[in-house]
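One chain follows as structure tokens, the form predicted alone.
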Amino acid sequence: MSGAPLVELSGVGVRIGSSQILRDVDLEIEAGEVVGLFGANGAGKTTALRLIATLIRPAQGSGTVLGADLSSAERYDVRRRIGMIGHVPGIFPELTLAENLRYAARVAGVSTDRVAGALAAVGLAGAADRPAGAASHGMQRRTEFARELMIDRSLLLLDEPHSALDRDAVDLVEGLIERKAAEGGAVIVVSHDRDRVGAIAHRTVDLVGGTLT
């Protein structure tokens, strides 16, 4: 691994509203790095995860991710590079699964003409034209990896990737995962199966009491 790295922060501490969610946070991930996320419920992982996608800012210390500083505007320049799958299927129900890729491909600044292949890639090929609303859980789960894999990140966040999926979409996860780092991004994986993200991680860390240890 050489160059900067991908995700740097030093002392960092968020707030949201009058709490202090995470304190004097000290992080480097570097190219090629898959990095486990553990810490009890409520401990601050997807306040952490949320941090570095750019979607909140540190309220003490700096940091920086693809090289932007996440205190200022820059953040916003390198947010499409950023792919972010949480707890909740970030897709818009009222549209179809196919719908939902060509609206993220547009976003993103790629062609449509990846969708059909990314829905195939996934075992959606039959389901293109389904609503999401009416879809299950683990297909729309499953989108959302046929979005990540048509769109070139540099970056992948993932909260509990493995929840509620049965073994080929797991394997569809860890797939993923593996391409990301062979291509030179990085993964974080916040989990609380610590033998499975084990298995795939360079390394793990665990948040506790809003501090990595």
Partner chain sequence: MITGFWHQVRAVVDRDLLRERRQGDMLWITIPFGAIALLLIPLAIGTDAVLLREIGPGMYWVIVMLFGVLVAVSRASRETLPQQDASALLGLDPAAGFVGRTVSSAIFLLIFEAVVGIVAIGLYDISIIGIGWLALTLLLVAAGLALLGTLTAAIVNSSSAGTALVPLLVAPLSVPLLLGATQTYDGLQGGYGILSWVLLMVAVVLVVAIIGVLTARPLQET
Contents of the next structure:
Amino acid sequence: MSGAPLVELSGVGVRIGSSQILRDVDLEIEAGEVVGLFGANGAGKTTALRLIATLIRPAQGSGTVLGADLSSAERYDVRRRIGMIGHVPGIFPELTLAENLRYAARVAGVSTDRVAGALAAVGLAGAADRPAGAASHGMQRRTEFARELMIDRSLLLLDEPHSALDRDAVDLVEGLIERKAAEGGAVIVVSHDRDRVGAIAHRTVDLVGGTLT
Amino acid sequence: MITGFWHQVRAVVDRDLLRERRQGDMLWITIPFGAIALLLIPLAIGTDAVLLREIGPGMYWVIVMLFGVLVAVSRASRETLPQQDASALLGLDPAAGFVGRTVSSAIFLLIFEAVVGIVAIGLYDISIIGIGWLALTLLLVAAGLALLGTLTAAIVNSSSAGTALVPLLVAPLSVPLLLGATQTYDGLQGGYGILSWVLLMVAVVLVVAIIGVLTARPLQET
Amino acid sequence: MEPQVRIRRWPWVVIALSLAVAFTLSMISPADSVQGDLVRIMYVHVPSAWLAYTAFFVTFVGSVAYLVTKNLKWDRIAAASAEIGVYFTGLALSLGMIWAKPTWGVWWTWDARLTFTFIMFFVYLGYLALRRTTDDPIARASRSSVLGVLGAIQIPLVHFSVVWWRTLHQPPSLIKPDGPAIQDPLMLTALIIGVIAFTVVYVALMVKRIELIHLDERRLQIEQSIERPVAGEAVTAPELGAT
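Right, the form predicted alone is done, so what does the form predicted together with the partner chain look like?
What follows is the entire complex, opening with the chain shown before.
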């Protein structure tokens, strides 16, 4: 496997409902890379992330992620190694922050002992028993970062990771990104903040008119 | 692999029960509404005790059916897309998700059946014969409705007009459960054989369970 | 670019001819000794009911085939057949009711077959409603084929339950929904030819309906191939006061 790109898309198009969101997307991401992905509102950045996360099937073209063909059932086997933090948190508001992480750990098959450590690492040890719905947006995002710390991911997909985060949390996120890359994983960071993401990304791509330029 | 599967099922069940307990829709809205429905019927058709005793069990089962559909609808709109994405990326087997959601729905339905059943016995003076068989019937109806509801919720999921559609899809398919339940009750009262009805309900549960597990993956494809 | 969708004319001719034959036979066959001309409803009612069951069976076959092969061709067949099936089920039910009122004095009777057909009507109405909820051909096909399979496998169970329900606790009903026993050979011939003619109509309608689905997909394709502005250009400054 060594040397094979973690993400390889060639001529991929994505349709949602009756509209074509992405077309002719070619992208190759090697292990250890941090890639910044820029685009205007509605350019298809979120769709591109969901595509790479194997959550949407390509309508045209072909691609592999972590060696799994995006159009085949193989993709179910690699999902556990892909972490994604979207701009709407994927956590359950009725559960506390700790309960959300415990659920994630149990489904992913990692020890629930890691929950306390992960919460402490993102600075939420004192808020563990707060219902996620009552936590601020920034705290919800930190909880999602804690989830990614607990589970070993090879690929991290971050949608606007800097929004709603204070200075400490931004440092935390940037540390996580660097560590993931150093460990031989890859990170894709979606943003419109060119300066900030440009500083940490090894290279950047632009999504314009549904395709990468 | 199998232990991993059931491990995931239990995680989903615990998650759903906890969410329900915190949110309390079921406890504070659906169950009282079901009980009020039982109260409305005599107001509309008259309060003759003999008549009520006769129609009571049937009314009870109709209300269980219709509210079973409501539980299914509320579950269809329960998980947002980011929540589903997050669970999928934890490596949640779609079939384990289906089984977990079904089990938690069935538990809600059993609680609903029990509470509304007590109200029905009180209001309509329903006689109880063959409590073991009745308990089995309650269990089969809860399981069958939970399966149908969870499966149709998965079928319509991610289509925006989805949730309004669930009742239309579940109601006709739940007819064998309704007839099975009412006929089992009548059979126990009148001393007829009920085995074929029980087996029919078991067949419904098995068929929908198998279809649900086998189609869990294809249904995730958006 | 895909080739143009072929528009066939022969189905219209076939439909017209078949209906003309069926209509002529139903008119020249004798009136019933008891029911008089009312019996002629049977020449549409019975073939419609037959078509309803056939059409739903084809939907089931198409749904299974789609789930196995993932070929959209099967989904089109399932969809077209369900639509035609719902139409003929509705026709059979309403004609049955029109016939029942003067004959039995009621619009509806809780006969097993009537009840069952009515439930089946709703199952496939739900199937069609589900298809309307999304435009995406793949999502629509996988969702509706699961429902097509679920519906078709549940239907025998619904059927058993309704039949047992009517036979176990009620004396068999005196009025049979089959209508009168048919003795006259001309009536029987008219009925059989009617069933055949309606089956031919079904096939012709399927051809046209699938053609229409192809046209619809083509329209979508053309719409999508037109370059649209990206979001940044589509969103313009609001014009205040322009109401």
